[in-house]
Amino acid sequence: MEIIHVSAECYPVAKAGGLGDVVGALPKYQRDLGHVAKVVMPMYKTKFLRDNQWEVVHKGYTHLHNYWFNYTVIKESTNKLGFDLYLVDINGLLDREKIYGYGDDTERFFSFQIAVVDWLAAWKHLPDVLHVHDHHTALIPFMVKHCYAYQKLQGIATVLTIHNAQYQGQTGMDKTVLIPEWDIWKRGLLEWAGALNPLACGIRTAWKVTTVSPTYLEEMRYSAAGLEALLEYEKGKCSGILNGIDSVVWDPATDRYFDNHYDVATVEEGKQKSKAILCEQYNLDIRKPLITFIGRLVADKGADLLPQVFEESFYYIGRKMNFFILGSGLPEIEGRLQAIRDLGRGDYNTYIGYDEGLSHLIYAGADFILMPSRVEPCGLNQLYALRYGTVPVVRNTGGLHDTVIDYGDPGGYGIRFNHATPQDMTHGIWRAVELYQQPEMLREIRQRMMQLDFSWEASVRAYLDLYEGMLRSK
């Protein structure tokens, strides 16, 4: 079958979080099973764009209400990602360095979706499945059903994957005029709680809806930023499919970002070498366990609690551990994390920003990764950590619940705590420090983690079963 993924992100082209990792891997594994999988995304001004070869495959002309614009679809020529990659260029709207964060993001992503649907309507054949990701592309199922100009696309099966329901793309109902002419009797599909809500619209109009873990699907029924009733109503077409990781990109035996490669048999020696590099570069004490946080510095990730937790850990547990932070986000959280560097005496440091190579080195060299998320639909960081023998210390929620078993339970290998509070987080850190003092147990846990299989194979088959079920019903 032919599957078109439409997304705002795709690693390594442009990535802000887990969405990019998923869209960069899922189609590759679908191709490996003999299907035609393609990715369509906006053309941002990125290093990947500058460093690769492109060919123009389509030029079109359409409009965003009264604003008429040209768009160009370009294709990466060498298939270097393992699937066909298409970028949509709209001069002045999409061709910017950042993915998000502009005052006209509504117009940017509306125009992107309109251009994608307009391009598909020009095809001589129709793909089997349109798989859209998050609110940036969630209006596409509505447009292929109810926009008059695109009626030929009605028969394409559509899937919406919700990577994080906290972000819904709400805007004023006056923005409905931006959507190409549509059946006015379908206005109710666009509106939720008095606003134009693209994610809610996608849930209503896509043939199937998936979330990125089974537990997150259950949690959304009582905590989905206002969409709880809608998800309960539409539960018959919803399913939770756990994300996987790209086991080629994330492999400590071959990782291109560092030289001290290792496998299950050599994990202790390999991790110690990477840890030594980190400790030397960032003034940390190699004799202490290295506990890291990697990710966005926002409240959803529990990052606002980190400064207090670090201070309380040093006070109540003692200076028995290193903390190292890699991430960026809210300026006030960044500032607080940087401010407490003065408290560090060779056991605390930060890197504010994001560096892909450094993140790989941290997974290889850290002993523990801290994930105190208030909301974690799936989480990929804990899966990378498991692959690299780094023990996850996680809040028992969403995908973290589905992928991490506490080492105190049968077959366990991680550390779980129940509440996103400084007290629970500090207790989790205390347990990590205690585990570090038991090297034989830690070695066994590391080896057990590294043999777990969280690759994409099982998840890809679940998606293909979903697609095939829709096509049979059609």
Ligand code: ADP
Second form
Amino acid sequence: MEIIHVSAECYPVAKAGGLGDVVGALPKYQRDLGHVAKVVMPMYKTKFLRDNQWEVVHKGYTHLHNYWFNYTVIKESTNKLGFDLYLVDINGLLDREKIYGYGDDTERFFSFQIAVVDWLAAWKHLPDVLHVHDHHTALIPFMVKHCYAYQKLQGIATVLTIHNAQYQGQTGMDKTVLIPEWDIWKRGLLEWAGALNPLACGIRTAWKVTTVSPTYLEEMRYSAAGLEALLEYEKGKCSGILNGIDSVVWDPATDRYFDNHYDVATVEEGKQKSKAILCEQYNLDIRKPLITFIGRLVADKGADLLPQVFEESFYYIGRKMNFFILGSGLPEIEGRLQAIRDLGRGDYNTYIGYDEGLSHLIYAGADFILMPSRVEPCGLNQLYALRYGTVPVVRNTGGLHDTVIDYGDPGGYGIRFNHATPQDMTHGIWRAVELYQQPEMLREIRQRMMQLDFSWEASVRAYLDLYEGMLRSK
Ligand code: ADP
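Take the protein just shown as the form predicted alone and give its structure as the form predicted in complex with the ligand.
Now the full complex is given, and it begins with the chain already shown.
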């Protein structure tokens, strides 16, 4: 089977969150099972681009309404990632430092999608499956079905994976003119709640829709940022497939971002060494449990609650723990987290920014990872934490519900709380401090977590079953 993944992110080329990790790993595992899996993404100005070898495979010329543009497709020539990686270069639109956050993101991702289908239409053969990810690529199923220029691609099976339904790419209906000439009777497929909504369009037009955990799919039927009714209507083609982790990149025994490697047998000493480095570097007290948060500083992740929770924890529980935050996001949350540095001096610190290497060191050196998410489609942090023997303290939602069992329950290993409130979180932190004071139980829990299997093997099989089902129905 030949599968083309189209995505805005792919680790290690460009990553802003879990989407990058998934698209960087899933194709590798599909290839291991004997399939041809390729990734197509925009050509941003990244370090990966500068450090690798590329060959030009296609040059094309197409248009975004009346703006005609040249595009070039380049391929990484050493197969470094374990699958074929293609980047689409559109001069002036995609070749920028950041992935998202520009005023013309609509035009950037529309033109990227148009270039991708234009390129595919020039192929001599057709791939079996087009697998698109999130709203940045969710117009592709519509384009291959309803744009006159791409009718040749109509028979390709399409899958949309929703990594996060909070982001839908809505824009004005006036932007429908940007899509190459399409069947005007299909206008309703582009519109949701009076706007052009690429994610909603993808849900309607893709052959199959997946979300990244079964519980998130259930939750979306009553909480999906306005798409609830649509998901209820389309539920017959939706399924939830839990993300896996790339167990080669995320392995404490071989991790390339730190030196003090460890495995199940040496977890205590290994973690202690990485913790010592972190505590030394960030002025924390190694004798106390190190509780961390890694991620986007936005309300969906519950990051707005952190400053208050830290203050309350120091007040009610006492200075019995350290907190260390790695993240970036809303300036207001960043500012509040920095503002409590004085209060927490010696027991609290932050690194505001994005640092892949530091994140690996933290998974290794921290004792607990806090995930108070209001919305968590799957969540990869807790899966990495489990592999690194770091106890997840999580809100019971989405993928966190599917992957973390409270240590008070049979076979459990994490700490779960129900509400994204300062009270519930502080209680979770109190339980973490209590657990830290029982080293034997903590050791046992660490060893149990590290032996859990959240690798891609099972999920890859589920995706292949889905593809095969579509191909059979053709
Ligand atoms: P989301 O995709 O919603 O942001 P996930 O839990 O699915 O959340 O994935 C987050 C990924 O991004 C993890 O690999 C995490 O380690 C990484 N990450 C998030 N913020 C940072 C940061 N500031 N520095 C380094 N890695 C980060």
